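Shown next as structure tokens: one chain only, the form predicted alone.
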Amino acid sequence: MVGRFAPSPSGRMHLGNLWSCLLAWLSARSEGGRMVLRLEDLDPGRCRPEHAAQVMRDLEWLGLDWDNEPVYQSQRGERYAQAFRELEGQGLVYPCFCTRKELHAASAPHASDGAAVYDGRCGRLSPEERGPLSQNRRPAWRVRVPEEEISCSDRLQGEYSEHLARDCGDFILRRSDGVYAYQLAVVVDDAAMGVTQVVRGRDLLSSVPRQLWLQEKLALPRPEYGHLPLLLAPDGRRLAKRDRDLELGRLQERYTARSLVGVLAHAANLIDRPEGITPRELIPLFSWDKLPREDFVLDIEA
């Protein structure tokens, strides 16, 4: 068993991040497994070294440890380039010259989550049509998905499936500025780091079919997935770094590490009341069967 933390160092972690990190750690440790840390700092405009250092301090403050030297995605570009070339060699990759305005016009809403589904128009361009476009615009690069239903069995959410072409569409592998996309980087890194279980928020459940398909095309192993319910702000919004919702700096003004872990453990149905406790004391109490399935508002104040 190898679990993982994979935070994006784009700001201070909030309560929802801590919720996912704690339960991912408990799942791995309760089975005697290892825990690895990866800093998903692909976006140079949002991610900074000082944020990465703060993430590690925050995990340590909470009592969560890991078993490897931290891995930084920003240092692994050649691994992603190799995977990109493999997909390109299979004839699955094509350049996309669409502007934001054109993308909006060329997309239809996803049936379930409202995300845009690209219609694949640049994938139908001939080499002669691409030539003039490439002189005026640096393309993003998309992968051509099949007319295929991809299914998974999630530890908490149960059976989930998507028809890739209809529900997802051809998705980006590399942005026009050269930055590799999350979907490609995460499958390459999970395989390279030996990850066997991915525990994260339910908002990422729709990524699973794309990742399973990429794993198949790149001959990579498939980890087990467990997508946790989301902690919501009092008005029902998802917690977000940009809104500074219940971020750890503010929480530390009111809570000790033990008391905050106790609040999260009680929300996870691992203890009967929100009393102070450490992650290590929770290991024998952890069970997937106890965890809630539905998103909920946690009654806590920063």
Given for the second form:
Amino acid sequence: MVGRFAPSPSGRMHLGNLWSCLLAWLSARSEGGRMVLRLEDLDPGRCRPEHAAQVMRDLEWLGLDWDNEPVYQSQRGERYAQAFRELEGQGLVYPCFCTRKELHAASAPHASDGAAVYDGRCGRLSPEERGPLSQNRRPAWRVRVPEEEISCSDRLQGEYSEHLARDCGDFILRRSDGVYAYQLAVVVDDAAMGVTQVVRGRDLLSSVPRQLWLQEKLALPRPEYGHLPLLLAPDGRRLAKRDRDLELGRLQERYTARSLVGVLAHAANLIDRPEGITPRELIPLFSWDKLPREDFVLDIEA
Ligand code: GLU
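Next block: the form predicted together with ligand GLU, after the form predicted alone:
Then the entire complex follows, led off by the chain already shown.
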């Protein structure tokens, strides 16, 4: 059993990240499993090494530990290139020359995660049509998805399925600036790191069918998935990085690690009152059956 933390070091951790990290850790440790850490710093425009160092200090402050050396996605380009070539070799990859404006016209706005469904037009270009386009523009690279329904059985959310062509469309594997996409990196890395259980926020549930399909195409093992309900701001919005009051730096002014873990453990129904407690003390109290399934507003003084 191997669980993982996969934070994106694009700023300070906020309460939502801590919630996912605590429960991912408890799930692994309560089964005597190992925990690995991967810094998802693929996007050089958004991620900084100092944020990565801060994320690690924050996890440690909370009382969460991990095994092995942390893995940085920014150092793993060669592995992603290999997987990309493998998919290319299967005839599944094509260049997409669409500009932002063209994408708008080429997409239907009803994908599962609020993103758009690309209509695949660049995948139908002939080599003669492609030639002149590639002289003026650096393409992004998309993978051609099948007319196939892909289902998973999630530990908390139950059955989830998506018809890839209809609900998702051909998705990006590599951006025009050369950065590999999250969907590709995550399946390559989870497999390379031996991850057997993925616990993260419900906002990523809609990525699972794409990830399962990529795993199948790349002959990678399939981990088990558990998608946690999201913490909402008092007005019912999803917590976001802009909710500065719920960023760890600010929370630390008002909470000790014990008291913050207590608030989260209470929200997870692991303890009856939001009393101070450590992650280690929570290990014997953890059970998937106790966890809430619906998004909820966390009762916390902001
Ligand atoms: N890096 C992503 C995030 O911080 C998580 C990706 C994952 O868990 O697969 O939201």
